[in-house]
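Take a look at this single chain in structure tokens; it is the form predicted on its own.
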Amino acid sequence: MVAAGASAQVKPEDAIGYRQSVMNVVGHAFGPMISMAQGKIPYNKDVVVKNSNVLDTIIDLPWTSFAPGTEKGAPTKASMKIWSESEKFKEHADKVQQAAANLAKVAKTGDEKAVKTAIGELGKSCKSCHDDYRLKEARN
């Protein structure tokens, strides 16, 4: 997360919009891989490699936009616990980033079983953070 001084340059509504945009791209890249891991669509190594590289590249982007002062300013599903439990939230973010890096590494091997396991691990990391820090309904 960014120091308060760095976040003062960004309007809260812009930070909220930015992190929502990044998370939207994350969902679009991860969604097909989840469907492959669940057997809902055929496994496609090329898509997995491409999408896992996208995730590995962008997964570190949203975390700095959860800086102090960005907890309100636009509709958001971010729980206020993010700011009151910032160290625990950072631990979740670190786990997600590690799981995304691992998926990108494993995807290159072409080992479908290992890739599906890595997809599952990333999914668990994302879900754990969402369970603790994402509200079901947007708040202002």
Contents of the next structure:
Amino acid sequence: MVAAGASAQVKPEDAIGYRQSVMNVVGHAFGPMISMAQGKIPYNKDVVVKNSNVLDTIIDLPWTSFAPGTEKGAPTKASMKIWSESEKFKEHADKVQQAAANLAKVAKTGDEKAVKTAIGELGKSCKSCHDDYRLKEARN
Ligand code: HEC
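Would you mind generating the form predicted in complex with heme C (HEC) now that we have the form predicted on its own?
What follows is the entire complex, opening with the chain shown before.
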């Protein structure tokens, strides 16, 4: 993981805002791809190549902004378990990075079926972390 944007000097509210911003960009990049995988919109190779590259590039950014001391300070959906189970949280982060790298690679082949499978796999790794570590409602 790259220590971009996070350090001991960063204020908790800034770290929280930063990780939420990155996550929102991740969500925007992922949205059209999952819609394609689910057959809701037509498959578009160019969009998948572009969005999967964006995702692959930025998906390693948010994790360091869950550093100790950023548990609170602004409304956040981060579960406190992130800090008590930091090893497991990191495993989820590593998994999603691998899934994103895989999708970016497969996307270039244009093999629609394989691409959709890779999108589905990536979606599973988002969901499994959210199920365990993202709260339904923001807390303070
Ligand atoms: C390692 C755990 C983890 C993984 C993997 C993960 N997320 Fe998140 N995500 C979180 C946490 C925790 C938050 C809440 C952050 C906060 O509020 O401080 C969040 C927030 C978000 C948000 C902000 C929206 C909201 O209201 O909560 C979006 C969008 C999002 N994630 C999309 C994704 C997508 C898409 C993927 C997969 C490509 C993904 N996430 C992978 C942990 C994860």
